[in-house]
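Presented below, as C-alpha cells, is a lone chain in the form predicted alone.
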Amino acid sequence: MTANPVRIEADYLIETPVDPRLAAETMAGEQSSGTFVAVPGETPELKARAAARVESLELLDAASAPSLPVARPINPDGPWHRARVTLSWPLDNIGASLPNLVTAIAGNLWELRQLTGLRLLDLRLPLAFASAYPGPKFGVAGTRELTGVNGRPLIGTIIKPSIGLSPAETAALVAELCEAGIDFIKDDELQSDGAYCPFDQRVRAVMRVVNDHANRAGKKVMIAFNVTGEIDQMRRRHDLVLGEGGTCVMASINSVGLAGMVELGRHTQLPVHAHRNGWGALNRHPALGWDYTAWHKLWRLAGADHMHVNGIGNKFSETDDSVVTSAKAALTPMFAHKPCIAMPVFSSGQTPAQALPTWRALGSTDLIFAAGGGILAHPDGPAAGVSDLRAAWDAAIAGDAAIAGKP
C-alpha cells in the first residue's frame, strides 16, 4: 500500500504520435479546466485551483505502429512514442464521488486525437473517499467466519448448466454439492429471473436444502445467488436471500453500474461477490482500457467482498502474469485504517492441477478456488471432484511446507 495522497492520482500508459508531454498535458487539461482552445475566465488562478497536473513522465520504448486508428492522424507516419505519465486532480473538482471520479480520470481521453494508445494502470485516493464508500462489510475475515473454513480457500463451483434447470432440480443439484462438502456455490452469471427459474422460487427451494443441510451436518454452505438488477429489484432480492437464512449475494457490476453496486453495497447484510463479466472489453487490447489494478478499486470502495480474477491457465484470452497480478492486487490494503480486502475468486477452466501453481503463485490461501465442470462432470460424481480439489490444495500447501522445514 502506497501513501494515500492529497490530490486524485492516477497512472496511464500513454502511446502518441506527438511529444509525450504535451500529449499529457492536452490530457490534463481536457480533463480539467481546459478545452482545445484558451477561453476567457480561465485564469492563471482558476488554474492554480482546478486544473490537474502532469505529475510525472517516463519515457518507454517506442511502437513500430499506432495501436489504434485515428480519424484525421496527426503525424501519420509516426514514430509514435510511448510513456507512464502520472495525472492528478484537486479533490475540490469532483468531491469523493466514485461515479465523477471515473468521469475525471477517464471520460473523453480515449478518444483524444493525440492518443494511439491509452490504458489506465494504477489509481491512488484521498481518505475522504474510504470515508464516503462503505467498502467491503465482510471480507476475507467475515466470508470465513460465515463458512466456517479456516487455513485453506474455499472449495467452490458454479450452478452448470448455466441456465435450464429447475428450481426444484438446481436445489437438487445444491443437495448433492452439500452432501459432497463444497463450501462455496455461485449462480452462473446468466442465471437471474428467468420464467422457468424464478429468483424467489430458487432462492426457496436452494435455502431448505442448505438449511436441512446446516441442522443436520453443522456446516451452512455459502450460495451466492444472482440478485443482479435493477435498484429496487436487488434489494428487494438481498432481503429475501437474508429471510431465508443464505449467506451471500452475488452481482454482475458492469451491468448494475458503480451507483448500482454502491447502493447494493451500502444496503447489504451479506457480503456481496462481484462478477466481472464484460471486463474483457475493457481490458483484453494490450494499448486500450483498464488494468485490473486500477479499475477492481472502484468496486472495492463500493462494497465488493469478492472479486473475480478468472483462473491459472484459464479458458479465456487472459495470462497467468496478469491474474496473479489481479488476485494480488484485490489482498492489497487501499487505506490502512480501512484495507478494503476483497476475496479473490479464481475461476475458469479450473481443475485439482491449478492449485499447485496457484498456490505457488499468489502464496496465500485467501481465495476462492470455483469450479463448474471441474467438479460436476467429475468422472466419479461431484463428491470426488470436490474431494480431489481439497485433496489438491492440501498437498499443495503440505508440500512446500515441508520443502521449507514448516511442521
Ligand SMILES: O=C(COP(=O)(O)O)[C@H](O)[C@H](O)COP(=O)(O)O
Second form
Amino acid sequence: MTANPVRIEADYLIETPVDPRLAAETMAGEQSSGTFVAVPGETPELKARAAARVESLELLDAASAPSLPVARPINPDGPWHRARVTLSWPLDNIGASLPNLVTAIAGNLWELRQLTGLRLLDLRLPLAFASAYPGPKFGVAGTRELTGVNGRPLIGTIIKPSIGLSPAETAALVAELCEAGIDFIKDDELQSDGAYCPFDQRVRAVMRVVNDHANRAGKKVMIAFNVTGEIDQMRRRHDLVLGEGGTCVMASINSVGLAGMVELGRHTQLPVHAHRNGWGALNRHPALGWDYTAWHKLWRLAGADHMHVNGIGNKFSETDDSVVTSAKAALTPMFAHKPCIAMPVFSSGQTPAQALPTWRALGSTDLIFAAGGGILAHPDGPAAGVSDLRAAWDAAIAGDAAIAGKP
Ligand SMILES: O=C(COP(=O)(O)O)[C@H](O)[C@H](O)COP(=O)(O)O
Ligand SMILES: [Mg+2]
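Having looked at the form predicted alone, could you now put up the form predicted in complex with the ligand?
And the full complex, kicking off with our chain again.
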C-alpha cells in the first residue's frame, strides 16, 4: 500500500495524436478550472487553488492506428502517442464525495477529441475519504465469523436455473445444498423480485430451510439475497433478510449506482455482496474505460464486503492475469487505519479444475469460490458437485503444503 496523498491522484493510459504533455494538460484543465479557451476569471490565484496538475508523464510505445473513433480528428495521420499520466486535484475542489470524485476523475475526459484512447488505471485518495464512507463492515474476518469457515475458501454456488424457479423450488435446492455441506449460496443477479419468485416469499422459504439446517447441523449457510432495487426497497429487503436470520445481501452495483451502494453500505447490518455485472462495458476495450484496480476502490469505500472478480479459465473474455490482479487488488489495504479489504469472489464457469491454479495464482484462501453450473450440473448431482469442489480445494492447499514440507 502506498501512503495516502494530500491531493486526489489518478493514473491514466492515454493515446493521443497531439503532444502527450499538451493532451495531459488539456485533461487537467477540462476536469478542473479550465475550458477550451482562457476565460478572464481563471486567474493565477484561482488556478493555484483549484487547477488539476499533471504530476508525471511517462512515454510508452506509439499505437499504429487510433484505438477510438473521433469526429473531426486532429492530425488524422498520427502518430498516436501513448503515455502513462498521473493527474492530481485539490481535495477542496469536491470534498470527500464519491459521486463527485467520479465526475472529476472519470467525467467529460472520456470524450476529449485530443484523445484516441483513455483508460483509468488506478487512483489514490486522501484520508478524508476513509472518514466519509463506511467501507466494508464485515470483510474477510466478518464473513468467516458468520460462516464458521477458516483456513480455506468459502465454497459457494449460484442458484441455477438463474431464474424461473418458484420460492418452494428454490428452497428445495437450497436444502439439498445445505445437506451437501456448502458454505455460501447466492441468487443469480437476474433473480430479484419477479412475479413467480417474489423476493419476500423466496427469503422466507429459503431461510426456513437454512435455519432448520443450522439448528440441526450447527452450520448456518450464508445466502446472498439479491436486494437490488431502489434505495427504499433495498433497505426494506435488507431488513427482511436480517429479520429472517439471513447473513448476507447482494446488490448489482452498476445498477444501483454509487449513491445506492453508499446508502446500502451505511444501512446494512449484514455483509454486502457486490455483483459487478455490466463491468465489461467499462473495461473490455484495452484503450477505453477502467482498470479494476481503480474502479473497485469506489465500491469498497461504499461498503462492499465481497467483490466479484470473475474467475480463472472463466466463460467470459477476461485473461487469467487480469482476474488475479483484480483479486489481489481487493485484498490490498486502501488506508493503513481502515484497510477496506473486500473478499474477492471467483465466479463464472468455475469447476474443481480451477481450484489449484486459483490457489497457486492468488496465494491466499481469502476468497469465495462460487460455481453455478460447476456444482449443479455435476453428473452425480449437486451434493457430489459440492464435495468434489471442496476436495479439489483441500487437495490444492494440502498438496502445496506437502511440497513445501509444511504439516
Ligand atoms: O453472473 C455470473 C457471474 O456471477 P455470479 O456467479 O454471481 O452470478 C455468471 O454468469 C454465473 O452466474 C456463474 O454461474 P456459472 O458458475 O454457472 O458460470
Ligand atoms: Mg450470474
